[in-house]
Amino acid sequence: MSSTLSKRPIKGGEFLIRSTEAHEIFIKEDFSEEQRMMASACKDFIRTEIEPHIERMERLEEGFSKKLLQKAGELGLLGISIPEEYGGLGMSFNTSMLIADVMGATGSFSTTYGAHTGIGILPIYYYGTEEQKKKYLPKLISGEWAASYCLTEPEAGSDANAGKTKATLTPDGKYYLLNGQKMWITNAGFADLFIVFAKIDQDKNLSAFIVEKSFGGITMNEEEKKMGIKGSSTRQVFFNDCKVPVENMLSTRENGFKIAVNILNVGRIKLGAGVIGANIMVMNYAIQYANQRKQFGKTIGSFGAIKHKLAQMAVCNYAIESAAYRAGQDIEDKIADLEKNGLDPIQAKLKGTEQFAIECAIVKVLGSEMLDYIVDEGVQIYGGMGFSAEAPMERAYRDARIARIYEGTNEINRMLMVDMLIKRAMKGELDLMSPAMAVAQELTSVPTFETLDTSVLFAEEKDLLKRLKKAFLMIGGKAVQSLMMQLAEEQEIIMNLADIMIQIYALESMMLRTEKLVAMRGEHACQAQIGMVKIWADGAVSKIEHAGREAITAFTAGEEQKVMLMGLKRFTKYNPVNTIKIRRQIADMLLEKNEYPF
């Protein structure tokens, strides 16, 4: 795409140590007419097939979710980025992100859809033999068959490789007998095919199998009674001498854990994109309600407290949109580069996603937490009606909560992003040590103050961003140096570092998106977006200062601690911003347009 023609290659996690130019990133506004038409078709599907039948979905009417998958399959929505030879559309990774975004407005069905198209289909596409792909993918992409993914067990959640489900080879060497229990299995109630993880004999690592329901030996508990996503089938699945042909092993023996990890990378970034549709739906309801509901003789949207909420909701969604599509395009560009250099297309997709596993985790955490904030404020704007099951906020509130748990809890994802960053530095894939040492030397030198050209857009924010990256390098570098192997046990410090990473990535993504928009539309047309960047920057400073202070005081003392805290104060300095005024201006635009317009 023209927006990324002159892009310099970037590695996953490298955003912390190098600058990126606005023209190098992809933004939501860059989507082509063809991609927008796909999104429009998806919205039509939601409007005609899902919205009028929410109650049928919520009460898990038998066969209803499977029929929805079949109808989605007829529209090509189940194989957006799967090649045409298997029944897919062969479109880009970021196009599949866009459809996940739109589908996020469907609540329970977005979980059904995500499980089927992601953890259900992708293991076969990425790791299956050609025979397995030809046999199963067309059925799954058309919606004829529904897929499920069986990884979690009662004693193996975040520690997936601790699973106890066993696979035993029969004496004739033709079958594996599966025995074990899986729980929290999405789509289990109507699935025709299960991706099942089990250990063969005394293996250390999991292997994966493609299991057809027709193989027999599969029983289930009743549907789980859940807080939210009630319209998504979730059951415990039991395998009792389930007879699986040896040719249905997926990939090679003991490669199951690697399959699970790589598929989860895709699931994480897709979840981050998938909250956007839900955010926009909730915001539109809240904006329209604020324009209609009157108290004390005025619409509640005229009150400052409500304006604050509406504007901050918009800021949060703008942040995740900016981060998700930036990361999605980075993955897409890496895939294209690997293919250009001769790598097999499947391996290119796996390695391209793996390269940006840090960003995938960031987008998952950021997205799920922004969704939680937005739906919570949506309930509050509705007041008493927000607590009523008759209003739209109640279901949105319940459905949102799972996003911080599945695809790896946010705590696990925070620890993973820091762990992956440190490991890449240790392997020499990222040179974090040199800039960290430079920052350490800077702490003991006389500060220099650069005169900023305030006529340049985001001059202060760009300077701030450089310093926030220095804050991360200062704290992270010292934590690794001081704690070494012990750092892995200091989960609170790791989560502090992760929070700093998330704030930096979101701020930079928002700023670059807005710069690109200004180049496209002019500064006057982008005042709201400029304001949102300044609001996020103001909040990021507070969050990073708090997380940094907490981390520093946990592993330093005396003069060293004093120097680092002074450095943190220097790195987080940001001139005061009248965020109340900016939020009122953004809220007025939302109320005037009666929707989220960005």
The other form holds:
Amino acid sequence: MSSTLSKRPIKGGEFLIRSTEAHEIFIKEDFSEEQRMMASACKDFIRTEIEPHIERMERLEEGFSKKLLQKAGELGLLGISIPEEYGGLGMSFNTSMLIADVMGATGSFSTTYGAHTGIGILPIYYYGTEEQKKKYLPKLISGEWAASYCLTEPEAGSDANAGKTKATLTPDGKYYLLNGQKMWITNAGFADLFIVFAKIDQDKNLSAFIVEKSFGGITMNEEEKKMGIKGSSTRQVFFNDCKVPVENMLSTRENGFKIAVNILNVGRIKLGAGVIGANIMVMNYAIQYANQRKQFGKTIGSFGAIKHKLAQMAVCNYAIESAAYRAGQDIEDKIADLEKNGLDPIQAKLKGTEQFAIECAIVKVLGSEMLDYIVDEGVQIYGGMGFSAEAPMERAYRDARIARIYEGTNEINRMLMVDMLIKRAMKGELDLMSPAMAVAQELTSVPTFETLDTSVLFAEEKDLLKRLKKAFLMIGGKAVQSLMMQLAEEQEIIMNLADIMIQIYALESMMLRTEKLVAMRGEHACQAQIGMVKIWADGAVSKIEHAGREAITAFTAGEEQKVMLMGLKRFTKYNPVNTIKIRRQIADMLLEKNEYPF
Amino acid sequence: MKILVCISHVPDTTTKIKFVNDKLDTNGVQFIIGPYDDYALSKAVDLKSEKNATVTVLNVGKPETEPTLRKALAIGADEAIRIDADPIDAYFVAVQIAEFAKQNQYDLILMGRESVDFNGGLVHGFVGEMLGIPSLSPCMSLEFVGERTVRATREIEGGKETLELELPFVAGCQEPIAEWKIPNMRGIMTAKNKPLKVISAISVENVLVHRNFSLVPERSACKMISVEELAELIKKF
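Switching from the form predicted alone: structure of the form predicted in complex with its partner chain?
Okay, now the whole complex, with that chain kicking things off.
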């Protein structure tokens, strides 16, 4: 992508301590005609193959989802960023994000698709031997075979490495016998291949295996009765002396946990992209309904309370779009950079994604929470019809809820982003300490009052962003300094720090995207987007102020607490913005276009 | 066998139509291959494997129609031609197509029964006449019964008519002549390597002048009247 060629390299998590220029990020509007055509073909696929048959999918009609996967395979949708030699298209990471985005509108199928193309195919592509790749990838990418990923167990959910499934070598040394129970296994009902995590003998860490259904010794419970994504097959899977040839071990012994973690990084950011399609679908229904439904002699879209909801939904989606594609491109650029420096392409992909694990977690949490807001307001705008299973909102609402749970719960992801940031600082990979110390100094010095040239686009917001980062460094730095190893036990404080990180990343991404758009289209054409940034900034300030105050109060006292709270106030100062007026303008635009137009 | 498919570049059928200065406001409008033209293209792509045909797709339009042509290439056309002109009316478009077809000798010329922007449904008839070959529309099926003999059905008032005719001819297509095709990802990737030629339009005498456009007036609210009033109103008319 030429649009980000001139960027300075950035490290994962580094956004908290440095600024980024608008031209350095990728925005959704940068997608090429070819990529847009792919997205549009994917929409056609959804319109013709999925939408008319939603009921069949939702009642888990035998063979239906598998057939859909096959059709998706025929169209080339199952191996977007896998090299052509294995049957894929060899397209960029962000292209696969775009397709995940569009697929997000399919509810249950987006989970089927995500599990197959993500946690199903990627472990083999990233960690498989050449033989394993040649043997399995073409079958999976064509859709001939469906894949499934068996990590979670009754006693091992978030604590995945606590799994009890055992792998024992047969006396002849040719097979591992798998024994154990896995649960919440997506695509289990029709999968031909399972990526299974198990511990060999008394190992401390998991190992991973490629298991074909035909190996035998695999049984299943009935389909789980779930709140949502009812059309996605989810079962418990039992392995009883399942005989796996030794050559089907993936990577090396005890490397399974690492595989799981690395694959989940990709899964997380893709989930963040996947919510976009769902958001847009729900917003479009809501906007159209607000334009049609009349009460008190007027369309409900003409009422301020509904305009507020519509505009806020758009703001939420604009935030996740901006964050997801920015992070996606950062990963892609890092991969390209590592490859250029001679790293093997697979290693480059793994290292490049791992580098942005913090952003992947942010995008996952932000995306799933924006989706939940949007579906909730979608139901509300539909009123009584929103509660009816005859209208589309009810299903969208139920389907959305899982996003905050799978691919690592949002709580685990919040802990992970803070933990990883601190670890990187400790290892010296990210210099958080010097800026944190500078902020601490600033707290006790006389504040300087710079005058801002407010005629420059986002002058205030840029200044605010700098200060919000200082707020994070102040609280995070102090928390690390005073709580040290104990911080890991103070999960509430970690949640607060994570919330601040997420708000900052979203605000910065939205602002940079809008700045880049203004450079492309002019300020006049981007009034709605500029408004959305201001609305987010206004909300971020109060959220950060609240999270910051809660954290500071929890681990400081006396004069120190007073100084920090004053600092927080200074760092979160933002001139009042007439958000009601801006929201009305945005809502009017949505209603006029009768869809989400960004 | 050489097939020419003529496609229109039209606003998506769900577009909210607005006019600015007597012209369609294209801001934010998604353009697509005319849905009826899409049937014609799908039929031609089916014939590619069936009859070993080559498919040329043509549009009369300005550069902004090229993405639509590239989509047709992604679906399976072998080459694309854009006749560089603002398509003024059906006569203008038909003259351009006929001129191009004359020089390139096609066995079959397919297009939609009508474009979905102006819905004129005239171009296929004009082209047939200008080339001196038969034309039929709306063509609902088209099967080869001999090397150059085709059995086609068209919709007529109150029924269907089955015709047998020899190549070459022109057909304005509609469903169920073929199933719409979704371009596959590989097709999209190879589309950029297929030729897309731009040729100049020939000058055509202006036979039609657009005065202005206006939206269909909004339906006014329904007024309830009594039976007596109704009788009065009928008398007035």
